[in-house]
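Read the single chain below, which is given as structure tokens and is the form predicted on its own.
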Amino acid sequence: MINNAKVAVVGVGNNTSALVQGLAYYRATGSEVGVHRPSIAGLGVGDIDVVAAFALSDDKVGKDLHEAIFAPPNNVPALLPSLPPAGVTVQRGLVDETGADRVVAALAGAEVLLYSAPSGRPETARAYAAAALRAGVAFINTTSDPVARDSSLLDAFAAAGLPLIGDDLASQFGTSVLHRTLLRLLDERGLTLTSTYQVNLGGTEDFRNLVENPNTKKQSKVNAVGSDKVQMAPLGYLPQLRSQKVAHINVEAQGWAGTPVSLEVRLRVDDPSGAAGVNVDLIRVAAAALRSGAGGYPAEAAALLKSPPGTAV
């Protein structure tokens, strides 16, 4: 029989809602459509347990977790017609280090803990970090704020055998994904590379927070993409696209004698399904490692990150 992996979630938002609906889902219907991986280490895609959860809005915490995930400005399809209770209820998380011992206590029976709260955060991101090593449980950090390239955290989680991912998860198929591609093609293919931009436009919170602070983000994005050539539009906010995010890709080159090649991509996606695509994969390989022993760092996460240890910050 199958241990499940259990994992503690901080940020109940758009997210998290798609990737709780999602464990219900592939539950329910055994379905591999969009699924990357079936299986790492003998777990499947459902095989994944909710213990605890933390958010910081009223309407959020207090609240079981399949009803906190529906709540605004969450705009995430529902997957299913309906979600029985998760019987797992929103805890206050964290807003600085105070509380931290109440954070500690709850992921008693977790073994991974899982930041998916907004970027732009980098002391709290490292509180939640510093309590899952007091905890004994490994830790993902889906944002771009510096956590597993900071050196002393990752030495302090290598001793302690517990496994540290980060930072910043590249989304299943997004724009960083897919440009990246496109210029590996040109240099496998002997084109000269001039100029090149991105533009993206989503209608989440997550948006919305990094519209107003960008911090690591654009960095990030440069680490993803592998090139200091790209130009990165400032990210646009627009509410009327929910969880649908679109980007605008542009590339020219020079081929044989110079002569030009100019290329323009649309990519419109769901973007929090993006997420939870690449998401479940890393919760498993946490949990993987944790059971093995193998602490720090481990290798298999880069292909999933936009900016792995030892990229800039």
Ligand SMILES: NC(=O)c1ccc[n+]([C@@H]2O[C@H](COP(=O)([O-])OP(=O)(O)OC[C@H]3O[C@@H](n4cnc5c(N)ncnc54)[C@H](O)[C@@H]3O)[C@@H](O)[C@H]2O)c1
Second form
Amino acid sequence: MINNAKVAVVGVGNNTSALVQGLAYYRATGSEVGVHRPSIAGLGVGDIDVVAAFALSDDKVGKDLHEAIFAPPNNVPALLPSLPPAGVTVQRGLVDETGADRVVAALAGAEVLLYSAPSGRPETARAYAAAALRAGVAFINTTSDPVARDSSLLDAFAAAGLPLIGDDLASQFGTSVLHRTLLRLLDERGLTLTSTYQVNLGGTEDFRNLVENPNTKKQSKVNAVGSDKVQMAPLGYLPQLRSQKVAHINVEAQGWAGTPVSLEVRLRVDDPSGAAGVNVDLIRVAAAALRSGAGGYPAEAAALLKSPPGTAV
Ligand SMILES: NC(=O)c1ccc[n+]([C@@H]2O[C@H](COP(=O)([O-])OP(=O)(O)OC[C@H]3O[C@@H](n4cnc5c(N)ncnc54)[C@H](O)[C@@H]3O)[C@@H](O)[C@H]2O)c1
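May I ask for the structure of the form predicted together with the ligand now, the form predicted on its own having been displayed?
Once more the chain from above appears, this time first in line as the rest of the complex follows.
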């Protein structure tokens, strides 16, 4: 029997809620609906144990993980009628190097640290990455802050034989993946791109934070689409959308003899679920790489990220 992957999570927000609930859902139902890869290195979707969790809010610290994931401002819907206690008590996290010893000690028994705090706080991201390095665990940066794009950090993880995955996860079926695919199709069919833009609206705490603090996210979204012609409208926070994201993609192109071709696409998805569907793969890729002694960046992760190493910061 395979040993479950042991993951610690930073941030008990919507994405962690969707992930933790989804793990319980897939274990309970045995379903494979919505699963990208049923098995990675022998690890199934349910073969992941959350062994530690870090948060800052007093509504979450000290609570059982299965209670904390429903504390506001989290607003991802419940996937199961009820969840028994997880047996994992949420611990206070860190914002800089202060408190790092406590976090390093709490990572004993974990193989992977999934960093799922708000984007736009690169110092905090680096402090957790340093703690993972000291604890000897793999690190996944799901935020748009540069961690895997920092060559000194990547070298340090590689030298220690520890995987480092990042930056910024690309949702399972989100605007980035759809937009990139449309532009590739245009190219494949011989059309010439004239201009293209994206509009993203959402009602989560992530959107609220990114509207106020868009610094690292905008470039990461451009990296994900892979065209220097793409324009990103400022993100819109609309609380009534709750965990739903609504995106509009516009593509203007030229076809035969310069005749115009215009495309408008509207996508509506549950945003944290799109993140969970990718985090479940990233965790298993990280655990498998760690177990095989492969440090540094696993190339297998590239398709699941907006800004892998080598892309612009
Ligand atoms: N589809 C997606 O949802 C998607 C896609 C790509 C990237 N991301 C990124 O994933 C990350 C998580 O998204 P989310 O929707 O769960 O965000 P969220 O705001 O719901 O959750 C983040 C949580 O981290 C907590 N936190 C803040 N500072 C912390 C610290 N120093 N230590 C521990 N916890 C801390 C916050 O209190 C909050 O509960 C964000 O950076 C987001 O930009 C999300």
